[in-house]
Every structure is written in structure tokens, then in C-alpha cells.
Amino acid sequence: MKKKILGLTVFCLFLFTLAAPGMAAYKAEYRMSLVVEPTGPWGQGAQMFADLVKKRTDGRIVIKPYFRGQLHGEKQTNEFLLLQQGIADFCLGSTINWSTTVKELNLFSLPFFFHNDYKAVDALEASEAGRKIFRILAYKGAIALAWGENGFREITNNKRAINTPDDLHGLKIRVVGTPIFMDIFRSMGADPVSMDWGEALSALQSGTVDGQENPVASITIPYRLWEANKYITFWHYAIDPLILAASRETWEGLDRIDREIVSKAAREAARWQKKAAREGLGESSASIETLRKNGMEISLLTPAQFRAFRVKTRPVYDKWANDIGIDLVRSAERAAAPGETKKGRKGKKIER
């Protein structure tokens, strides 16, 4: 008798070990890809989602962030590769750097789609062209957790003011290395050259290249940009929003109570990221006081100047809108259309 008892105890006790939380069988500690250093919103959002977790799940879920690209050898359009494999465990990654490997995602780089209207980014984002990117992802092995921001992506250079598309004729402007941004900056005349990050600094500072396109609270403030790029247009051509992912892999080895937890931080993070991206960023914000008192000349596009460019990169807008998927892109026109209704929206044709 007793030794049933025994048995049916031993029995119990296997059974709560499957079911407790935070009894599975956990890595000592979890990857965490990141491209940017550990200053900045997009570094700080990061280690702030990985503090939350630990925290609240008292240290079953350790996190480490692998910032300045530790992960994937500063190749930086090879980060979503680390999801699917594994190799990363989770990710704040942005859409163009992992649009290389997720077509979808270049369209957030459709030129000249946003003209600067966050609240149009966000609709997008929270609609149904935003939930199935999420969709798109976790058949490519990443479960979408919430998005982030790094910003709209101006350009600088050393050479001279851009206020129309002819003003970037022969100019070399450094590029991240995905093809929608090679066809963008061919089509107005200047001669894009891809490189990562790392090599991007030393190449702006011996005037290899001319200039660079890259948002300002990340990019251009803290690399003192000025140093080297005399010049910067705010033209809002391109958005760079930030995904907070994890691997398949490594969420479906999480229990259902620590998955609720690590969301519920990653929504929180990404919602400090975003604000803290976004701050600042006015055409009559500190962001402009500090680029013109380290002495840049700052170019604020009109809107005769800005549907300029945008005409002039039409053609690369409908030759991708294609390539991502036409009903993606419709989708996403019309839950970024400003000042509309969802009523007024169906059926209505975005002119762009």
C-alpha cells in the first residue's frame, strides 16, 4: 500500500513539474540581437524589455542584449536569419534591415509613402495590413511580439543643399544593402553605394562617400554626423519601424504563463521606444536647434518641393508595390490615408 502511494506521489509530482510555470527546461540565457549600441531609444528599449522580463518572471527568463551587431558579424541584413535559425533567440530589428529576407517589409521603404505623419505609421501598423505582416513573419519562423520605432530617414552630404531630385545627381550616398533603396536613389540620378554601418563612418569621413540617409535621434545626433556631412534635407522619404520578435523556437519552448508575461513586457518597451524615437523630432525641435548649432544647413522641404520628389520616384513605388504584394500595399494606402473614416475609406482610390 504504501508503496502506491509513493508511486502515485512520484506520479503528482511529475505531472506538476510539466504543468508549473517556469519549470520547463530554460536556457541559462536567451540571445538578444541588436545593430545599434546600447545608448539611444532603440538600445534602451531593448534593454529595458529584457530587464522587465527577468524581473517579472524572477529570473526564470534571463535575456541578454548582443548589441553592435555581436550576432551576426556587423552584416546587418542577415539578422532575421538568426530568428529562423535560432542563433538569436529574440530580436529589435528593423523592417529594412529584414526586409532582404521578408519581402513584405519594404513597405514601410516605399519612397515618399508617409510624408512624415506618425499617426498614419500607426494606423498602419494596428490595421489588417499590419496584423498580416505579423501573420508573414511567424511563417518565417518569428513571432512578432510589437512594434518599435526608429523614425523617418533624412538625408545628409557634403556637398551641397538637396531641395529638388536633380540636386542628388552624381552624388554617392552610402545605403543600407537592400535593393529598394539602390533603385530609389538611381532614379533621382545619384549613385547609391551599399554598406553596412561600420563601414559607413570611416567612408564618410575620408569622402569615399558624399553622404548617407539615416534617421536623426538615432543616426545622425548621436555619430556627430556633422563632422563630416555639412548638409541635411528632412524629407520623410522612408520609415524604419522596429520589430520586437522571437524565434519560433525558442517561444514555443516557453510555458503559456511566461509567453503572457515576455508579451506583455515587450508591449511595454516597445510603446517606451516609440515615444522616446518620436521625441524631439519637430520641424522646430531641439533635434533642429542641435544640428544647426554644431553648424549644419538644414533644408525643410515644401509641398510643391516634396510631390516633386515624390513624381519623380513614382516609378519605383509602383515597381515595388508589386514585387510586396498589390493587395498588401492597397491595404496598407488606405489604413495610412489621412483624415479619412474607415467608411470613407473603403473603395477609395489613395492617390499618390
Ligand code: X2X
Second form
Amino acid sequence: MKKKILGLTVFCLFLFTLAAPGMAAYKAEYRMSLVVEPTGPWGQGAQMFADLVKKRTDGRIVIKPYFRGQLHGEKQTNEFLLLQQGIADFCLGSTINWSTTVKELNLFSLPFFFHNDYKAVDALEASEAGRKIFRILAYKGAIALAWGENGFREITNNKRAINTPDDLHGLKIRVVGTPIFMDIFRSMGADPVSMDWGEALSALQSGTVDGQENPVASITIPYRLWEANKYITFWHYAIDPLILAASRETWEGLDRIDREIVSKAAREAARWQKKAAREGLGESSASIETLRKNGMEISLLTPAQFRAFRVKTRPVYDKWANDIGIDLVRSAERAAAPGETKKGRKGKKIER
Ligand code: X2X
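Coords for the form predicted together with the named molecule, given the form predicted alone:
All chains and molecules follow, beginning with the one already shown.
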């Protein structure tokens, strides 16, 4: 009998050890990686997430955002590796920066895929293609909790107004160090220079590069890019979603209740962040006013001008669609197509 009790106790202890990962001691501080400053919707959304989690877990989980690429030494295309290795516990990261590690994320950088159509972006993220991307991230070591947004990327420069692909000819444009952007800008005759965001600001100020491309509400305004660049073209050539994710190792170390709290806080913060990144763009063009007041000359493209850019970059789209995975791209195109997304878009034609 005694032997039986002893055996049972040992067995229970064994079960307890199996359950241990979820019950392991929590870290005193969980690190979160950010490429940008605390100002602007991107940085503020991350801070909101950290604050919500701390409050709702009564301080059990303290997340510290490390802004300005501090965790990756400003090598932003390494950010996903930080999640994989557990160096960062959380990230609110750009799909562009992670696309060097997760090739499927180049989907969002396909040139002129969307035309400033937020409903299509939301529809794609909520679709099977969006879910597939989250599964791929999980397989690669990061648990995606919510979609945020940097925004549609618009081009600025200090040389001339850009209204046609030819206007880009010879311009030195700073891009993130990912091959798809080199291909896109070369296809339009520009001279792309890959550079981390940390270096880009001084390169723009000193004139080492003529221009750059980034979203208006999240980057152009908070970083006061009009101090270096006079011209901006709203061409919406690529969307830059953000993903709020946890390192799988970190995730597995949290108990079930805390995972729920963290997931909910991520969704809430990302919803706020996405809304803020879209604020003032669309119909009420408060952002355009801000740019104009600060001396920027704004080019808004006609549908024909937009088409010229799309046609010029089409070979890059086709090449990258194959590299990304044609099934995923076609499924994303279907999800983003008018008629698939919610009411009001039926019957609108889209050219590919
Ligand atoms: O480097 C950029 O251009 C930025 C800030 O938008 C990203 O991190 C992708």
C-alpha cells in the first residue's frame, strides 16, 4: 500500500513537472522591440499594450518597449530573429522588416496591390490568406496576436514633384533593406539605397539621399520629414501592416489566464493603433493640411497617372508573386477584391 502511495506521489510530481512551463517564474521584465520613436501611433500603440497588460495582470507582466531599434542595434531587418531567439518577448513590427525572414510577408509590398483601400486591407487580414500568414509565423517561432498598421507608403523627395514613373529617374531613394523594394524602384529608373531607418533621417537631412517612402500619419508627420523633403506624392504603392506578436518561448511561459489577458490587450491596442494610423487621411484630409502648412508640395494622382505606375511595376509584381507563393497571392487578391469585402464595394472593378 505504502509503495502504491509513493508511486502515486512520484507520478503526480512528474505530471507537475510536465505542467511546469506554464508555471515557471515570470520574468521581471518582458522586452518589446520597436523600430520607431515613442511618438506617433506606432510607438503609442505599443505603450498602450504594455500599460494594459501591466494593469490587467496586476503587475505580474511588465513589458518594457525598447524604442528606436535598441534591441537589434538598428538593424531592422533582423527584428524577427529577435522573436525567434527569444531576445525580444514581444514586437509590434512591420511586415517589411520581417519579410527578409518570412518571405510570405512580401505580399504586402507587392507594388500597387491596393489603391488606398482600407476595407480591402482589413478583408485580406481577416481572410484565409491572413490566417495562413499567422500560421506561418507560429511555425517560425512567433505567436501573432493582432494586426496593426504603419500605413500606405507615400513617396517624398527634395528634387521635384513625382507624377509619372519618369519623374523618379535617377532619384536616390532610401528604402528598407529588402530586395523587393530595390526591384520596385529600379523598375521605375530610380536609384534605391537600402538603409536602416535610424540612419535615414540624417541621410535625408544631409542630402545623401533625395527621398524616401513612408506613411504620412505614422512617420512623415511625427518625424517632420518636411524639414528635409519638399515634395510628396500620394501613390499608395504599398501597404505596411504591423503585427503585434510574442516570441513562442515567451508565450509558452505564460499561464492560460494571462495569455487571454495579453491577447485581449493586444487586440485592443492594435485596434486603437490602426485607427490612429488612418486618422486624418481619407476624406477629412487634416494630414494633407498639416503637410501643406509646413511647406510641402502635394501630388495627388489621377487614375490614369496611377495606372502608369502600376503598369511600369507589373513585372516586379509578377516575379515576386511567384517568389512569395502564387497560391497565397491569388487567395489574397480574391480576399481583397471588390465584392468580397463588405457592403458598398460590390460592382467596383479592379485592374490587376
Ligand atoms: O524603415 C522604415 O521605413 C519604417 C520605419 O517604415 C519601417 O520600419 C518599415
